[in-house]
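Heads up, the chain below is alone and in the form predicted on its own; it's given as C-alpha cells.
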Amino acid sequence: MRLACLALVTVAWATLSSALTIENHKHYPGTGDQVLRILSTADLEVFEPYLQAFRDSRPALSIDYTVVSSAELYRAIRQGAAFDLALSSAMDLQFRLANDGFARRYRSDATTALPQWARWRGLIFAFTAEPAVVVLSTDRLEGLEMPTTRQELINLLRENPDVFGGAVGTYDVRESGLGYLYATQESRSTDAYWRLTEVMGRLDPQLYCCSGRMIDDVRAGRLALAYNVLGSYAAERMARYSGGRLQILRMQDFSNVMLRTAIIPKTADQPEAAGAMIDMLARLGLRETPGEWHLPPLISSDMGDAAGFGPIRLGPGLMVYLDPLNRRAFLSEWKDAMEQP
C-alpha cells in the first residue's frame, strides 16, 4: 500500500501557530480596497465559475481564494486563522467549528429559503448535496461485469485479484476529513463496509488525500478503480476530457449523499462580502436543474430517484465519530482491515 498524494506547498500564515498546507491559491483583484478571503476544500477548476459570477456581481471587491485539504481547513478555523468564509465538503468537521462557537450567525431571505435540512442555527449551511460514486477505467475493466450493488463489487474484486492489485484507489481516512465522512456514515448504514474494505486491504490499495487525483489516477490508467469519490468531480473530468475513458457508477444498494456547507468564521473581516456569498450560493442550490454549474444542486431529479436516496444530516449526530475514543476504535478497526500483510 502506498500514499498516493502529491507533495503540496506549505505556506506559513502569521495567525497559525504552524504552517498551513495549501492545494491551491488564486486572487482576482478587484477595483476597490476590500477583499474577501475564503478558504474551501472545493478544487479551483470546479469552483471558479462561481467565483466569477460573484465577482461580477461585486466588481470592486478582491476575492482571495485558498485551497486546502477539510482537515486543514478545521485545524486553520479552529486556530483563528483569518478568513471570511470557509467552504467545506467534510460536514461534519463544519458542524463541530459552528457548535463549538467558531462561526458567526447569519441570516438573510435566502438562508431562510433553505430545507430545514440543509441549514442549522444560522450558522452552517448546505449549498450543495453530492454523492460518492465509484469510477472506473473503462480500458482496464474491459469486458468485466459493472457492478450495482457493494455485494457485487466486492465479488468483482475478489474473482479479478489480476485486474486489481494495486489498482484500486480510496482515501486514507486518517487524513481526509471527506472520506473518514463518507466511512463512519456508510459503516452505520450498510453491513457491506467491513466486509468490503476488507477485501481492498486484500489487493494493496492505494491511498489519498483527495478526490481529484483518484480520478485522474483512474483516467490515466494507474488505477481500475476509485471507491467513494465525488460524482461532482468525477462528472466534471468526464466533460473536460474526452475519450471515454471513464465510467461512473452509483451504487444501488446505499447511496452516501454529502451536504457542501459553508461557515461565516468567527474572524471574519467581512461578514457582509462572505453573507452575500452564500446568499448567491443558496439560490443556486436551489436550482431545478443543474445548468452549467460544476456542482450540483441540493435536489436533482436523479439523485430523487435513486435508490437509498438521503442526504447525510446536520446536527449532533455528525459528531458522534469526532468523539476521540470512537475515532480512535474506528480508525484502528480500518487499518487492521487496508493494511493487510
Given for the second form:
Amino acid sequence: MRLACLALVTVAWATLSSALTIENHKHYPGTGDQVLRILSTADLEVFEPYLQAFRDSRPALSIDYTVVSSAELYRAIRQGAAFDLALSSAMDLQFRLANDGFARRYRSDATTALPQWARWRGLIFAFTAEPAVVVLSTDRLEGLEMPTTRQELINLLRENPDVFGGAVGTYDVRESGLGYLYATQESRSTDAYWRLTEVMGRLDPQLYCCSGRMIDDVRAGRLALAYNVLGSYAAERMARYSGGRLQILRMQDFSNVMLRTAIIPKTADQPEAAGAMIDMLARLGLRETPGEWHLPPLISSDMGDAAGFGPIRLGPGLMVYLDPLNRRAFLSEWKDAMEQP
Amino acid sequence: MTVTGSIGRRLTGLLAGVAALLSVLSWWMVSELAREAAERTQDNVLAASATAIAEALRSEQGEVRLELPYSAFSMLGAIGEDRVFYRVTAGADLLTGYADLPVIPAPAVTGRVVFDTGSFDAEPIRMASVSRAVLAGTEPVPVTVTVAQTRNGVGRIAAGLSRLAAVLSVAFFAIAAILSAIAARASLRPLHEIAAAVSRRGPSDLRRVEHNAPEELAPLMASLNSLMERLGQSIRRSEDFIAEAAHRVRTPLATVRTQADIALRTVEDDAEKRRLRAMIRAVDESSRSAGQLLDHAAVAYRADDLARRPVDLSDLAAQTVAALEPAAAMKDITLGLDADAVQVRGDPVLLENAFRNVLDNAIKYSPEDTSVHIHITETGGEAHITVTDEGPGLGGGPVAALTERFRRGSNTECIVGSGLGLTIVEDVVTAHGGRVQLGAGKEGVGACVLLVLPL
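Switch from the form predicted on its own to the form predicted in complex with its partner chain and give that structure.
Every chain and every other molecule in the complex is listed next, the one we just looked at coming first.
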C-alpha cells in the first residue's frame, strides 16, 4: 500500500515536473538524506554563491535548485508542486500566492528584523530591492548623447531609427511575469510609458522572456538597447565580462524597484531548512556593505535617493493587474502599441 | 467596648472598590469602542473599495466591461496586513474574482453597500457588497461587486488599544486608591482631633468640649457635652452635700468636745475619766474625719480654678510642722525639717492642706518615741518633698491604690482613720501638675512619701 502510494506520488511529481518548463536545474548533494527543493526565477550564475554559502552552513543538506520563469513558478505552486522554497522576482504573483493561502507562515528574528514594507503577514519576505534599468551598447550608440529620462529616450529612439531599428529589446509581458509587473507598475506611474512603447513598437522590437538573454544580446551587439532590464543581472554581467561595451542607465524621471521575495509553499516538506534559507537571505538583504553578492541589498545608498521612489509596495494593490479582466485589457493595449505593421 | 473594624479602612476599601469597578468598566468600554471603531473603519474602506470597483463598471458594445481601479485594492492595505478577496458577478455569471466567496443576500436598494461577516479559506472575513445595473445586450443586468478582507488588522488595532486601555485603567485605579486613602484620612481628621482634644484633658476637667465639629459629629458632641454637664453637676452636688454634712457635724462635735473636757476636769472617778477620754478621742477622730471631708471638698472646688501664686515651700512646711508639733509631742515624736528655700507657683491653702495630711498620717501611724523627717530639695527643675517616718510602712498591698478614696493600708486595723488623707494629697499635687510616689523608708523601715511639684 505504501509502495503504491509512493508510486502514485512519483507519478504525480513526474507529471508536474514534466508540465514545468524548466530553464535550468542543478542538484547539490549533501552528506545527509534531507533535500531542500528550491524553485526560483534567479539565474544559477547569479544565485549560486547564495546556495554555496547555505551549503557551507549545512553540509548535510542536499539542495535541489530549479530555475523557471515567474509565471511557471506561480502556476506550479498554485497546482501544489512539492517545493520547499519559492523565490521569485514577480512580487505580484508571489503576493497572490500568499493572499490565496498557498504560503506557509514563518517567523524568526531575522524576518522580524526586516522592515515592515519588506514582509507581509509572515508569509512573504523580500530580500533584495532591484531597480529596472536600461542597458545600452556603447559600441552601437557611439557619438549619441545618453538619455536620462524617458522623454529623452523617446527622442533618441525617434531621431535614430537607423541605429535602433530591430535592435531594441524588452520583455514580452505576455510571457514574463517580471516584465508584466514592470510594465503595469510603470504604466500606472508615468504616462510616458505608453508613448515609449509606441515608439519602440515602430522600431520592430525584439521581445524576450528574461533579462539575462537581453543583456547577453546587448553585449554581443545584437541589440543597441534593452529596456526594463534587471539592474542586478546587468551589473553581474558587467562584472563578469569587463568589456566595457555595456552601459547601465537608470531613468531619472521614474524607476521601478522590484522586491525579490521568498515564500515557503504549503506543500513544503522541509519548512525548517527553508526557514533557515530565508533567514540567511533576509540577513543578506539587510547587509550594509555590498560584498561579493550579485543581488543588491534591500536598502542601498545609491537607490531611492536619486529617483526618490521606494520599491513597489507589497500589498493588495499588486492583485489588481493579475485580475484576468485587467490583464486582458492591459495586454491588448500593449499588443496594439508594440506590434505595429 | 468592642472595636469593630476601622471607619478609615472601610471607607478606603469602599472607595477603592468603586474605583476598581469603574476601572474595569472603562477598560471594557474603551476596548469595545476601539473594536467598534476599527470595524467601522474597515467597513468604510471596504465600502469605498467596492464602490470604486462598481463605478469602474461600464457597458461597451453590449458587454459588461470592468477594469479594476488600482486604488480600490491598494486602499485595502491601509487597515493592516489582511488578505483580500473579491468577486464581481453579472446576473448569475461570474465576471471575475474568487468564485467561492460567500454570497451576501442582495441589498434591497441598488447602489447601497451591504456588509456581512463570514468565513473564507478557514479565516473569518468581513465583506462589503454593492450592486449596480449595467446594460448588457438590450437589458440592464444587476452587477454585484463584493470585496472581502480578513480581520487580523482590526483585531490587532483593537487589541493594541485594549492593552493601552488596560494599562491606563490600572494606573487610574492606583491613583484612585491612593486618593481614596487620602480622602478617608481627611474626612476622619475632625474625629481624631476631637478625640485628641478630649483625651488631653485632665481627669477632673469637665468643661464643655468647644471644638469645631462637622455636621455629622455635632450630635455626638452635643451628647458628650450634655453628659459632661450632668456629670459635673452630679459631682458638685455630692461634694456640696458632703461639705454641708461635714460642716454640720463638726460644730456640734466641737460642743460635745468642750463639754467632755469640762466633764473630765470635774469628775474624780478613774473609770469615769477613762470613759470620757475614750469619748474625747472618738470625738477628735470624727472631727478630724469631718475636717478631711471638708478639705477634700475644698480641694475639689479650688482645683477647678487653681490659683497660681508664688509659694515658699520651706515657709509652708515650717508653719505646718509648727501647727502639728503639739500632736507629735503627745506621742513623743520628733519632727525634723530640713528644707532648702524652694519656691513653686500654686495655691498655698491647698499645698498646706496636702502637707498637713502627709504629716498627720506620718504622726498617726508612727509608734511613740520615733521621729518623722521632712526634706525639701530642688532636683532637676522640680521640688521634691520627702516625708519619712519609722512606722509600720505602707503594708504589702499595691502602693498606687492607697491614694484612692477611703482606702486604707492593710496594716492599719488598730488605728482610727478615714482613708481620705492620701487622696487629698494626690488631688492637690495632681492639680499642680505634680505627682505622688509612695515607698518604703530607709533600710525597709517605715514609709516614705515623695511629693514632686514642678517649679
